[in-house]
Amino acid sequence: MDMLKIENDISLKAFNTFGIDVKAAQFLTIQSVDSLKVLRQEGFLAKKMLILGGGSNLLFTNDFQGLVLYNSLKGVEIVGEDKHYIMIKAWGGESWCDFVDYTVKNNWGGLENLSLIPGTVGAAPVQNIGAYGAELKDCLYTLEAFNLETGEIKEFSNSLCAFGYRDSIFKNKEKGEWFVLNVTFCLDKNPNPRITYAPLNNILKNKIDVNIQEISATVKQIRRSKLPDPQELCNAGSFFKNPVLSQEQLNNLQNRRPNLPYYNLGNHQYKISAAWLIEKAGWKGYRNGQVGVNGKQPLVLVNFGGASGSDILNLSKQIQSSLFKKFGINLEREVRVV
């Protein structure tokens, strides 16, 4: 069994890529699930607990009075194959950039979309991470969880998972039980593309056989011209969630706004763009002091050095409050405030 080597008063400001100076009354880096069993044995769970990964979709607004949980837990491997798709499972604390570039290298298709985002492989099905046409549930096959509360280790289906527009069960119905320890994916060995998502579409349209390594190399640079990196510029990424209306809320608005841009979703169900409602309302660009909105992607909130959690969330609750007024929309936050 592992010793535990839990410290105390541990600053977070490396640990989330917003960059805020808050501190953890305590910090414990999880290297092996022997270290969760141990803490359940002494007691040490009964506290108040909150599951770090890559910290890039989280806000800080004030020091955090419990036991931080760094997923740690580290390897790659292949656990089964056949002629059309391979198994290949991934423990929670490795980059998710990492492992998308290792399934990218090997030809097996489906994270290919999902290039660059931040973060760790644990984090990932708990936000349900999407982007460019693709969501990671369309490659999870399984994943394995201890629960905090009675040290039992449960394999979770796809379905169990409960997936939805960056949700999950683990985020939603029974957030905070649950530790991932490892995520498998099924990858198929022969890529089958997809392109249909605009941004990606308008540049690779013209190409013939286009390939996933084209793919995440295209994702890679979109990204890359619109989000600032957080070792430059501290930012969580996009801040909201696109809004999902019905068919009848679009139409109210596109009697508005009939230049919407909207993504049919199937099921008379709309995504509409984020960005292009806080473009449109006038925050595209804004600073205050330390805190402001992105230049180029207005869905990302920026630290510009020095700012508090508080000074973000508010600036955050200006924009959702000035959307509601101009548009109708309530806009959801994506990053989790603790």
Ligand code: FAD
Given for the second form:
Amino acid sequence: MDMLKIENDISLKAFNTFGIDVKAAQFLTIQSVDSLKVLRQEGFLAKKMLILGGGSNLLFTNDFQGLVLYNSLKGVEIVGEDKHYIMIKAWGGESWCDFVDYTVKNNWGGLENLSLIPGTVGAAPVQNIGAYGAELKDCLYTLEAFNLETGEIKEFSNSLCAFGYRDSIFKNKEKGEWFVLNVTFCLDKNPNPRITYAPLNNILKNKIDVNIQEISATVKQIRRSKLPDPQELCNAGSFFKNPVLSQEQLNNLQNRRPNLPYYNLGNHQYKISAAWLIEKAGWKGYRNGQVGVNGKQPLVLVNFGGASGSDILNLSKQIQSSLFKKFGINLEREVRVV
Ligand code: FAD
Ligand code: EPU
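Next, report the structure of the form predicted in complex with the ligand; the form predicted alone has already been given.
To see the whole picture, the full complex is given below, headed by that same chain.
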């Protein structure tokens, strides 16, 4: 039982990027797969539980009356390679941005557009992180996950993960059932730069032979120019997902709002910009007490310091009902409320 140093009444303030000051009744740092196995054998995993990575996609609205499993599984190893590809396994508690930086430095292509996204490797598949024209699913080969109820360790192929836009089996159908232990990526030794995403293209289009180091640096530059750094201003990135509409829904909205930005996803589906809708509804830069809507990227809700999770949740609900009234659009949350 030595590996199970469960602490009681631990403040989670430093463990979530919204900086919400709540407590966990029990808190355990997971440093090995064996500790998960022992926990299960001892019956701990039958209780209320939360897997915690970097806390950058969570909103706590209350003290957590269960056991927090804080992922600290570390390690990065090359597990295969040939002339063209390299397979790298990263353990779930590794920092996502550090891992991306490591691959970019070695000129292994695939993850560069996902530079500077906060959080852990283990959480990245949960919502299939995406940015600047790339998604995690484009490079994920397999992952291994531990079933908290049965103790099974299962290998998930890319297709078994059921990835979608900010979605996977781990966020959806089998939410909370699996602890993602490690992820294996297939990266390209002859990188194939992807710069079609407009803001990236604007900066890099005239450069000849763009390399992935330049892409990564440019993505970081754009991100820093519009997204607040949680170390300076507490936030969890986009609070809502961009709505996906049918052709008919898009046409209806365009009749009233001809300038609405949208992106054709194929299959008669269109992604529209939630930031644009929130701005047009007058929320950009809004502040009420310690909570507000970011003035550069209105999809980002912020805690100026000392706000409660309910303050942020209430603001998010006001925005949702305002957008429904104004545009008939239901904004779906991206952030998980606990
Ligand atoms: P946490 O917030 O700790 O957890 C998120 C969810 O995943 C929870 O439900 C948790 O229980 C579950 N979970 C965590 N680890 C595991 C595991 N090992 N196994 C199973 N379940 C687990 N996201 C994007 O997609 N694109 C962006 O561009 C982006 N930009 C961001 C910018 C900022 C400034 C911030 C603060 C956030 C941004 N995000 C973005 C959101 C966030 O970074 C990602 O969702 C990230 O993957 C969350 O990782 P985490 O370790 O912090 O997860
Ligand atoms: N826009 C406005 N007003 C603003 C800002 C943006 O109208 O103040 C409109 C513009 O038309 C702009 C469009 O929104 O072209 C898109 O903005 P941006 O490029 O910032 O992207 P986003 O759709 O708001 C998404 C992701 C981000 C990801 C970026 C870059 C979602 C929910 N969010 O934001 O992911 O980093 O694209 O790819 O899909 C996150 O998930 O936490 C996150 C930050």
